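In the block that follows, a single chain appears as C-alpha cells, in the form predicted on its own.
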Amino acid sequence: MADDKDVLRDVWFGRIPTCFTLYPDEVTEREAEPFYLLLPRVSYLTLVTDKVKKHFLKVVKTEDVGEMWFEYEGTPLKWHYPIGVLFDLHASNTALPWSVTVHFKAFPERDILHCSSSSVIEAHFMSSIKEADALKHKGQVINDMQKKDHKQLWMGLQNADKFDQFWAMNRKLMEYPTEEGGFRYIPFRIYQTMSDRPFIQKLFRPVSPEGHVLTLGDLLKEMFPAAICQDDEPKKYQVVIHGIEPLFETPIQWLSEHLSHPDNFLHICIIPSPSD
C-alpha cells in the first residue's frame, strides 16, 4: 500500500469530546453529574464506557440496572457501528463536546443488539474484518493468519495507543498485487438518516474494465447519485468519512487503503447539507 504513515495516524488519533448524562427519568435521589471522556473514532461505544458505567451505576437503584445503552437526541445509538460513524451521521455538524445520553433501563430491542461482553464486540469485529478480505482478496490474507496475529488486530483496537502493533499486522490486509491496481472489490458502507435501509454495500472495483482508476465520485455515481449536484445546483447532501469531506476525484482505492476504519470497511455517512 501506498505509506502515507500521517494519514493513518491521524485517522487512529482521532477523537471526540463527548459529555454523558443519565437521562433525566433514572436519577435517584443523588443528582448525576455529567461525564465527559475523548472517545476515539476508530472504536465502539461500548468497548469505551466502561468508566461511563461506573460512574452512573453510583446514583442508579441496583434493581433499575439493565443493560446500558445510549442515545443522542432520541435516537438510540448502534454500539456495532463505529463511534465516528455515529457521530458524523448524526451529530456532524453541532457543537462539541458531543451530548450522549445513558440509559440503563427500557433497552431498545427493535434498534440495537444486545452487547452482553466484549467477546460480543471481538465477534463483530473480527466477522467484519474477514468480510472486508473476502471483497479484496477472497478471504486469503485473513485465513493465512495465525489466531495471534487474529488476536494482535484486537488488541491493536481495545487499546488506543496500540497504533503500530495494530498496523504491523493490519498492513498485511491492505496490500495487493501491483500489477493488479488495487483491491478486488471495495468494502464500503454508505449510511444515511434519511433512509430505513440500514446501508449501502454493494460491489465495487476501485478499476474499470479499461484500467481507469476509480474514484470516489465514481462510487457515489452509482450508489447515490444525489449526492453528486450539478454546477448550478445548491449543494443537497454532505459526503463524510472521518468527520472530513474528501474530493470526489480522490481514488477510491487510496481512500480504502487510508480512511477505513480498523474493521477494514470504508463507512461513508451521508448527511443532508445544512442549511445557512
Given for the second form:
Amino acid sequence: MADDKDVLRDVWFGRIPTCFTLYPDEVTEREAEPFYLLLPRVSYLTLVTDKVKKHFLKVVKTEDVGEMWFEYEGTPLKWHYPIGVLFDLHASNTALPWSVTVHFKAFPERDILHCSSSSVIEAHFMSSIKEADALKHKGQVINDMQKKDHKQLWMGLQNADKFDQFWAMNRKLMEYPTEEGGFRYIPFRIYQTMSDRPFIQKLFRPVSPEGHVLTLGDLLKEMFPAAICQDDEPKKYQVVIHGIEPLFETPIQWLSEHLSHPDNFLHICIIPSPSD
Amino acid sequence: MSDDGVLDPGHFHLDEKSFRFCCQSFLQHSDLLSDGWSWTEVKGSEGFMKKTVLRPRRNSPLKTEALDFMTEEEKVEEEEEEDAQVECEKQDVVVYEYHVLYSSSYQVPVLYFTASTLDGRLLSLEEVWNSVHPDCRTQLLNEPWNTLTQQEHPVLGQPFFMLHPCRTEEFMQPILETARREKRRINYVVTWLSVVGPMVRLVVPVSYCTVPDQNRV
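Now show me the form predicted in complex with the partner chain, since the one above was the form predicted on its own.
All chains and molecules follow, beginning with the one already shown.
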C-alpha cells in the first residue's frame, strides 16, 4: 500500500533537534559553546555524535578525556536504546530542542554500557535483530541470510540515505506465511521511567487462538493494564511510539511491520500524561 | 498452542515452567553441597538463580593462547591449584556474580555475570575476554561479538556480561538426542551450565549430574 510505505519513510527519517552542552565541572581551556544537531530517532547516540565529540574536545584538556557519555537532567542516557526512545521516555512533553549534557569524566559504569568502538554498536544492533527474528521466525530468516546481507542492514543504519538499501534486506524479516496471519511472536519492549525494571518484554502472539487479529490495546491489557483507562476517568498515561500515540485499535502485527525500529523491535514508551 | 512442560522430540529448547523446575532441583542440590546458589523471585512469576564467587585474577591475552586439550577434572584441579598459590591482594582477587536467567526470546537459559576487583572496579570487556579459559576460546576467537559481550541485565537494568544464547539449542541438541535415545532424563539447566560455565570460570561439580530426582525433563 502506498500509505504504508510512507509510514516506513516517516519512521526512518524522524529527527530530534538536540542541543548538547558540556557539563560545567569539565575543566576547559576556554568557554564551551553548545552544539546543535538533528539526531535520527532510529539511530544510537554513540553512532551519530562524532561531531559533538570533536567540538568539545577542542576545549577540554586531553588528560581529562575519558569515554564520552550523555546525561539528561541527571539521568545517564543509555546509548544502546534508540535515540527516539530515549527522547520519548525522558523528554516527551518538554520544549525543543532537547537539552543533553555531555561528559568526559566519571563514566557511570554501573548505569550504562561501555562503547569503545563502532563494533560494539554493530554487535548490539545485530544482536537485537537476531533476537527479534528468533521471536518472529525462530531465527530462520536471519540465519538463512549471508554475512554480507547482515552487513547491508548495518550499513543501512549508519547512513541516513540508505533507506532503500536497508529495506531491501529488512523486508525479508517482515514476511510471514500467509496462513499464519502474522509473526510467531511480536518483538516488543515497553519502557517506563517509574519502574525498577528496565523494560517489559514477554511472549505475545499477534493472532489469538480463535483467529482474532490482536491490537495494541490487547497487548497493553496483558502487559500494562493501567494504561487502559475507563471511559469516565482522565487518561493517566500516554502510550508513545516514535513520538506519536497510535490508536489502541491498531493491529499489533501492522505496528510491528511498520513502526518497528531498524532493530526490528517495537519500542513502546509509557509516560505520565501531562498534568495540564 | 502454548508450550507445556513436555519437550518436543524435534526441539532442544526449554519452556519457562520447565526452567523453574530445573532450577528448583538445581538449588536443592546446591543447598546439599553448600554450593552457594540462591533464587531471586521477580514480580510476575519470573525469577533467576545467582551465586557469588571469588577467584584469583587470571590474565592470558586472547591472541597468544594455544588450544590444549584438558579433561574436566584436570581443569578443576588447575583452578584449585591456582587458588592455593596466589596471594590474596586486593587487585589479585576478582569477585564474580553469576545470574542464570530465562530467555523467552530464545527459550533457553542465559548466563549473565559481573566481574569486579575487591575495591569495586568493574573489569573491562577486554579483561573478561582475556580471562576466558584457554580451552573454551574457539567460539570467542571466531566471533567475539556474538559470544561474550556487555549487556543490560533485563531485570536489574545494570551492565552485566552475557554469554549469547543464540547457539545454546545447537550445542544442547546432540546431548539431548543421546539422552532421549538412552531414555535417560537430564536436568537441562545442569547440563547447559556445565558446558557454558567453565568458559567464564564457573565450575559445576559433577555430582549435580548424578543425583537422581523427580524434577528432570
